[in-house]
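Next up: just one chain, as structure tokens, the form predicted on its own.
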Amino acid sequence: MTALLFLLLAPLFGGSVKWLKARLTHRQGASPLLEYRNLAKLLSKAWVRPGLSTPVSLLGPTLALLGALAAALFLPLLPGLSFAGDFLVALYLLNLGRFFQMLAALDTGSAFGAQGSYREGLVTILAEPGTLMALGAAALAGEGLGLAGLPVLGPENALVLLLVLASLAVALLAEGARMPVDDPTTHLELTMVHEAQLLDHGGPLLALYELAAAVKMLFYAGLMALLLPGPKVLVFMGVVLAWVLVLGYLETFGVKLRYLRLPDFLSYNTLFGVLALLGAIWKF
């Protein structure tokens, strides 16, 4: 059920962000329901793969969105799947839609895919500590190690789950590719990140990696919703709405960390899983 929603949510999250944007800056803006119509455009498009890729290019998009969808199901922002340890199961289905992700540009054969799979593996590698720490720690802090056992934020832990909030907010930044870490608009060689191993597709297989996109910062905000008291449903659509505005600030009057800078912006995702982790062990 969390799936469905994330999956009918996603183009009204990203059509909100452009329209922000858009209205930030004194222009008029389309609609936010602009990107569902987008993305049908695109889906009813003909499925074609680069030339001489192999069928990879098809399983990448496919797998990119299965992973975060089925990733999904572990939030038990709905009725869902849940055991100890669903936390670590939900990361690595996220990263293996990722890694087949990074194998159709690679498969392309396209130099810029090359160079986008390089640097988001890179970036994955630096933020996945952090945000395992995060989590751990949460999970400790918590009943039954799993997603349904998260403790929700009080007096008695608000330190250790303002650091996991404060991780996950890196990481939702990282994972959707999102400013300061990529800029989802560019299209100069020098600073794309994400983009840069989307050149060669379009049609269905565009829509496929956009919807995966989406659902995955849909995917850390249901997880920042889980640790904050209230209805489970309000609260997300409540940081759900929080994200749209801090992204449409951010990428309006912010501006992207050079390349080089970026493993100084992810260590702090690293920095706050430690102490967090700390927190949660020591019980400060």
Second form
Amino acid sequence: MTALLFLLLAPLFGGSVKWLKARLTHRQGASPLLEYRNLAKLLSKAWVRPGLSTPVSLLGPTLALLGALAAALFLPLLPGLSFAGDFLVALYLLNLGRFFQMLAALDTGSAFGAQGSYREGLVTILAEPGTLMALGAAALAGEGLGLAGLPVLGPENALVLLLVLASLAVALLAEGARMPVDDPTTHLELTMVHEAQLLDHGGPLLALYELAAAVKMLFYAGLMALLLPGPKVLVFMGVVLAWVLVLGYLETFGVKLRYLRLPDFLSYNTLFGVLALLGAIWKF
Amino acid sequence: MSEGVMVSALALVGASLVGLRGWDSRGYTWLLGLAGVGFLWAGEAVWFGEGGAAGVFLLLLGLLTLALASYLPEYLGHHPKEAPVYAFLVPLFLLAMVGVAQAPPGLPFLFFWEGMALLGYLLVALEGPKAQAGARAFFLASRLSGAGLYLAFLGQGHLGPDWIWAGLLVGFGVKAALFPFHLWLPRAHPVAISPVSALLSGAMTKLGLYGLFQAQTWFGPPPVWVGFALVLLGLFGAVYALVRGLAEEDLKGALAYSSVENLGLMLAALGGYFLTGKALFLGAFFLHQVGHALFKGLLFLGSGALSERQLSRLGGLWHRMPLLGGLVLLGMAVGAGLPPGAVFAAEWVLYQGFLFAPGLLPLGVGALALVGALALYFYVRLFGLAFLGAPRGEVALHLGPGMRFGLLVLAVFLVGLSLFPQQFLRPLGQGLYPSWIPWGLLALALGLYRWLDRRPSRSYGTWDCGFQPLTSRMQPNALGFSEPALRLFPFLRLRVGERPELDEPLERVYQGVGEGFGWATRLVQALQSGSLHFYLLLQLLTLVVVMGVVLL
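One more: the block was the form predicted on its own; return the form predicted in complex with its partner chain.
The complete assembly is shown below, putting the previous chain first.
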């Protein structure tokens, strides 16, 4: 259920950020709904098969999207699957998509694809431990190690959950390939992470990748929504709206970090994760 | 000992004799296959009967033997000169390993243990002069391991549990590549021929784990520090091995580092079990063993089909042999800990074990996540550089029907274990995530893949920015690909340049220990001067000291 919601919402999310960025720079901006037509156009196009490509080129977009959607399946925003340890499966399903996406980037034998691929690997190394520790801390503070049993922000667990939320926010920027980590609008190969991997993928393959990236971001927004009090779906919409504003602001007035400075930024994620976990263990 | 093991032992002796007498590949295949089936039968009875650790070992050994039965004769056919020796030794090596798993503690156990070490050494050393360093490392490690075990077995009843367990930790830890003692593994395993690497890495290292696990029934429960040492060293070793392995040029060397990583996780699981007694840790421990044996066996045997193992000279292999590419991709995806692989299932259980554990143990989750992310990077590098992209050099591929069948056997079992891990964990009374999820995901992926494949497309070259056409030199090489990640770990002191270099910090420690030992022996040597007067003086001094001690 949640997966379907995400699939429907993903283009609108991306489109809204683009529209907001246009407005902030005093441009008219295309309607946020244009993304749907854009996707439909891409999906109906023929695609270019690079001479060197293997079936891995197709597995990349397929599993990137399906992995993200399957991960969304576990979010109890709407009725869905739930069992102890489901958040671990969800994060590793994202990794499944990432693995094949990185391989697909190497598949065409282009230098840019490989650059994007190892940069993505670096971001994962930096972001993953903190995120998992933060989610583990939230699960420990809740009941039963499942997403359905996550606690809601309240006075008794405020510190731990705020740390978890901060860690998830950093993770969203890293996973979604957004501003301080990656620049989604750049055409400079030297700075790209996510886009560099997609260079040789067009038409329906590109559409699947775009959808997957947006679904991934919505997944992290959904995780944050679970930790906030209130009716789930409404809170989720609120979180997504907040992210549209944050991303629009960040990508208009912020700058992308130098690639070698990424460890400095992403180490906050690890720090928040460790602190949250310590907080959950010692119950402060 | 059960009938299955008896039958297998006889079959192995027979195979060994067939190998010695001459080269008869058909009879050899049948005998090895029979041995494999016997192990599986016996292991299945033990594991699903009483849930013994020996059962797991028999199962994984049986699977490897089955694969080798079809793989080995054809592989050796490509190396006719050394073939009879290997054909003679490999069954004996298998026999020694089963002996270790079946022998009662005490002298019989040590007999088989040393036999296994000796045969393993021969199998590595036989590869020729270029394997010398690796064989020497293997030999030294075996001696260290033996010393630890003698301390434990002979000291039983005289020494306290702390000393006994310290001996066991060294004795079995060396074999299981526990962190500071792991250096020998990436040196010894890659230099052996591929089937032997698969056996060494897939099966022999597991006997160290088996020994550590069984030791609690032989020597009583371990002291608390043993559990902590296993968790800490296991997790640290896993991270260290992956980082170090990221810079490995040799395909099999990298696979050996990945073995150190996987063994580190298993040791951490065992340590967690010693500390908390929770079945979750045991589930991770046993499931990971079988999963690792299967996927690492698949990868090592797969690499046996290549004539070239330097990553920077491989590339584009998929186009030449899609079957091998697909099987290796399967093995590597499982090895990277991706769902629904067996290794992921084991890690998933381990994560929960750590989260439920008391004290600071939940912090282990961070280490596990780091291992997961590094493993992703590690396997993308291996597969992407070797099998995808443009070819970088001339590589001969030989993968006949027999070798193919051996790989397929392992792949089928690996897929089976990945899709039904809960069947395997049943003796521990442990559940897993709902297994229809991966099925559903795979079915959907297949559907979407076919839809994409049928969309209209046209073939065109890779985009080259409109400059000169792309060449294979433009792809990053093996070290360039991993350089960004290696920068995060400055203790390795990576120097990239014309001649890239990588420090192995531990190497110096061992060198230092060796030099210190030499210094100490020279000191003692000074006593042996050959002068009678000096000896008389020493005797007198000894007498005085002894008298003094007695009188005071």
